[in-house]
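First comes one chain, alone, set out as structure tokens in the form predicted alone.
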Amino acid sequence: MEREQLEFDVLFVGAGPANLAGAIHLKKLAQQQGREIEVCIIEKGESIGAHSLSGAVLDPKALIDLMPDFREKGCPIEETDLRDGVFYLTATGQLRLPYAPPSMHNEGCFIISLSRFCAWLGTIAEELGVNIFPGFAGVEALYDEAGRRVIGVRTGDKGVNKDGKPKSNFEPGVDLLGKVTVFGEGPKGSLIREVGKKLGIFAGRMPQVFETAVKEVIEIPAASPFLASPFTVLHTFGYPLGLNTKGGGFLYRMKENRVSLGLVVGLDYEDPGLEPYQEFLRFKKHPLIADIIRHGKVLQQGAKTLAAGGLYTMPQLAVDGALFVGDSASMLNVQRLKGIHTAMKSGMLAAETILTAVGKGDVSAATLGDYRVKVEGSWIRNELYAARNFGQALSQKGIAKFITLGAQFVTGGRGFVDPMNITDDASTLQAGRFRPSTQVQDHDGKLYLDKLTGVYLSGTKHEEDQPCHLLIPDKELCVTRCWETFRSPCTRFCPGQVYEMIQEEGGRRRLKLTPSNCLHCKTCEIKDPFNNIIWTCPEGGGGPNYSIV
């Protein structure tokens, strides 16, 4: 098939904070030097922001270098004035810490809607020429002859039926070229893990770790206790994880009665029977968080994955004709557990290093490597150094996380071994440990939702007739070994009830998938233990669509 080429200098895959500062600042400096430079942002999501969910608590030094001006351009923040509150969650009390850990300390930073953020972003880099293409999903990078030099990236065809033929509507991908490709896409990443197979960017590396995270937006009675309360932000730990599941949870205020609510889960968890969409009502029932959203209303949710590593799982940051920026290249900072100013940062650096290779007609990996260079002397390194064993930590059990996490305080982040081991999440399910989860039955339509009123009001939506996007090489697999072993744990840790075991008549089981329901959060490929689930790239345009998370 023959397929339209559109030629730019620089090609970013992904619309997220990394990219889209990347972008930006990319533009600035070439005007600044009197440069012309065609740069282009391809999305997947129907539009900028649709895809972006987070907490989120915004450090704006990033921003603050990009956009010194960021308030009378209308950046769209939720709250400026950070309070913070840490609890300890037992099944039916809480006990608060004296002070807040200092890697936690909020002040000086704003809570914003990440949806919201990417937006405004995305019209700012509009408005200096940045082309930029909603709903065109990436779906393989392209190289050149040899094999080695990423010149590319081709989009998804469009119009394909579930049987993989063209329909009426049928429009073929775009190769999309660049001097340099700059990819962006957020944790596991489908074009980064094919990239990271042929090219070798993890050899030597940790792998990579990650957590899921389930998060609403909800408005609240102007009579709630919490927008009278001394804070603004609260996290908490304990309930109901416990102690042996790292993850916690948390609480920001928002404009016009509005509070955003989430629950972390790492997902190096242990337990099979445990499902964190579940986690995450129990964790709303707790009576601190109960009695803040009681009479509430859910006016959004969505989940994601977290790219929860740090330093030791970094990827090689630069190859022949591509950078990786962003959560791609594990940059979020567990320890504050921020990762929007880190991510904003690296696209900056990358941005840096591009022009001048770009100029020098040199787009090799020995000149672009100058972006781990950059990276390595900016304060991204330093916070990325100080938390390099955190997570680790934090996956420890009982008392032991916390003398863990007290030797690292002590020793700027080494502890008693540097650098602590890291397991893969598929690897970590115990057979023996399965109790099944509790299950919060009362569900009201309202302020308790099942997942599927949970994925209508992330406004998620795919075309029915296409091909499914998420493959399971072995099918039988799923009905024997794991189902034997496991009890299916992708029918609970998937947020978005994609996954259900069904049995059929004469007592023969089977994996029904209801792709139409994913929220592009990936649990699935992440936690599957047997490895047997790839996600890629549904038709563009189809997924969540976000816009005040």
Contents of the next structure:
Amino acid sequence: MEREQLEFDVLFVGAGPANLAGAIHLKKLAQQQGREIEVCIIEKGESIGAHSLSGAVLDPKALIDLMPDFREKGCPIEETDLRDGVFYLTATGQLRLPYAPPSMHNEGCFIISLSRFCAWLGTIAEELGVNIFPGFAGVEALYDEAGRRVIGVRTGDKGVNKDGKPKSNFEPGVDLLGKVTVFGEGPKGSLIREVGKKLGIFAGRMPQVFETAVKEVIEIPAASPFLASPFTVLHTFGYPLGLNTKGGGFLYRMKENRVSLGLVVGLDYEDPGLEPYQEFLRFKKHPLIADIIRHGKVLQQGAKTLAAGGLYTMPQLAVDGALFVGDSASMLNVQRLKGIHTAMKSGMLAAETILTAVGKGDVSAATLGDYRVKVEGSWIRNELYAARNFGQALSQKGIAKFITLGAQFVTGGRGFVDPMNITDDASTLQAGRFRPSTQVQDHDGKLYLDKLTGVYLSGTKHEEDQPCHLLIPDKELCVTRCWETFRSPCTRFCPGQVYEMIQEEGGRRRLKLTPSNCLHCKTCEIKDPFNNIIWTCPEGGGGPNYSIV
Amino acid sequence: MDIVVLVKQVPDTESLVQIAGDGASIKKDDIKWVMNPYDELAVEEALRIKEAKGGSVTIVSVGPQKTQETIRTALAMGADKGIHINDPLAEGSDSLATAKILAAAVKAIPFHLIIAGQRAVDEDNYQVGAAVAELLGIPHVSLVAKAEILDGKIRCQRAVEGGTVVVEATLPALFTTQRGLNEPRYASLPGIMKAKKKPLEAKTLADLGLDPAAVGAAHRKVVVKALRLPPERKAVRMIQAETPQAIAAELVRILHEEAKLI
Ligand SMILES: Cc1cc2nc3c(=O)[nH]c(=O)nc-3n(C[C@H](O)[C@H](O)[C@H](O)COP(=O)(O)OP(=O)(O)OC[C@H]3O[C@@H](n4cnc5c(N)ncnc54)[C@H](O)[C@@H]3O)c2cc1C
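Having seen the form predicted alone, the form predicted together with the partner chain:
In what comes next, the whole complex appears, and the chain from above leads the way.
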């Protein structure tokens, strides 16, 4: 099929904080230098911010760089008065740490809703003349004839039915060409996966690892004890995950008696019975949290992963014609649970590199490689270097975790072994350790929700009549080895109830998929022990409709 | 064939709808705004007629500044030009006043056919299309599931209980859309690029020669006194039991003793 081509100077794939900051910075720099530059951003969500979910405590240092007048420009800030409390939870009680580690200090930071923040950055970018196209997914990277240089991406076809046949409103995808393409797809990008395979950008690095969070924004009564408490930012560890599973809870104060509540679960967990969604509900039932949210109402729910591998998993940052930014390029500082500031900064450094390269008419990996030099010379590197073994320490079990953390603390991140090894999340499930997760049953439809009500409150919708976007190369494996060894963990790790194992008459099992429930968190592709799930972008515009998470 | 399509920007029904402090309107902050789905059908039908018969498609909409996004979407689908009546004095108009404004805007341009959504999904009044036709003195056919342009007239099909009615009207005429009329096209990427350069005229009430005292929130003939959200969805209860017989027995018990339905 002949496809229409549209040419730009620079093409950004994904409208997260990394690429939005990159595009804004690029336009501003070009303006200052009196240069014209055509910039385009595509985003698979129906609007900018619709697929953005985060905590989020924002360290504003990149934002200040990008836009010193961000307040005057109407930056949506939820809370500026940040007072931290770190709690260790037991099943029924809690212990407040008298001393919060320095990485947990948040003075000077703000609480934001990433969804709102990205929507706002989108309007700023548009005012600067960036061509923003929400509702368009990049489904294939395009290369030059030699297959070495990235020249753009193809957007997905729309109006294709379940069987792959065009419907009456069929709209073919187009080829977007850019002198430089910037991939800011967030964690586990579906294009960077393919680019990585082809151009080897992950070769020689440790495997990227991830954490998944279920999060809600809850409206709490004005009488909630939290609003009068000395804290606005709570972090917890211990219950319900225990000390052997990486992760923890957070609760942040927002405007209008709202709180942001979430539980982050490291995807290197071992128990195939663990269900992050149930752990989240158990977290909500813990007295510390339950007291705060009592009589509250969930306004929005969602789930997303974050790339937690850190410095040693950072891929090659530039290839001929393309750069990688944000979570896609492992810029997140897992010690601070913060990746927005580093994502934004990486986008800005990419922009500076691109402007020079495009000016010289040389977008080779060598010239674009200056981006890595810039990252190495920036505070991103300092932050990530100090945290380079932190995630690995958290992955240790029991007391070893604290000994390692202590050693890292006194040695500036080096610890006993540097680099510490990282294990691929897909390989950590232990066969035969199956213990069905404790199910929280008393859903009330308002504050404690079952998965499907949660999906409803994420605003998720997909065109129903389209090909399934979750590819399962070996369906037989699901009902044989995977069921026998792990009891189909996909039915538990997916927070959207996309996967169900059903038993048909005659006793035969069948994996039933409901792809329209997909929250685009990609946990399935990451955690599937047989690497038998491949996540691809569904028709552009489908997925969650986040606005406040 | 010059076609006018009346379009409204409405809250996405999937977005977070909350009632505002006054109890009679909704909070506008966290809402996503989209083209009224019935108007999408109207735009699509207009484009199909234009593709078959030639002519032009003009989008007309009343609303605040952000309504432009919705008009641009229609232009990106393929409409030729937009007219946006953007005047703070028009804000809060009821259906009849909205129809007066639209009729005044349409009167100023040549047209053979007007297509409107059967209703806007925000207030569900079903009035604007019919009122515009009445004010312009042209025939009106509502809830059209199929439309055919013949020589100087339009033949429409409407679903009625147990069958279909075929109605004809002479042009110029106005009809409103019913689900199933067509499958609206997507705004394509090149379409969105082109739409940026298509003419979009902004007009005020004064431009249309309208008296502000006839429209706007202060002059509503119908006043919204209160809004209430639909009852909360009750959580689903899963019946757990060993055998199908036991599940059935428990279901019957619940329906009889708790729900008191049987
Ligand atoms: C629960 C949680 C809590 C967090 N808390 C904090 C915090 O308190 N502070 C902090 O600083 N950071 C926090 N983070 C991390 C932070 O949110 C991320 O580091 C940051 O969002 C990364 O930005 P990004 O632009 O790289 O990617 P993302 O924000 O993931 O954005 C990527 C965008 O690209 C789009 N996209 C992907 N693929 C395609 C494609 N093929 N075509 C088109 N579009 C595509 C996606 O829809 C998405 O909108 C948290 C993360 C989570 C999940």
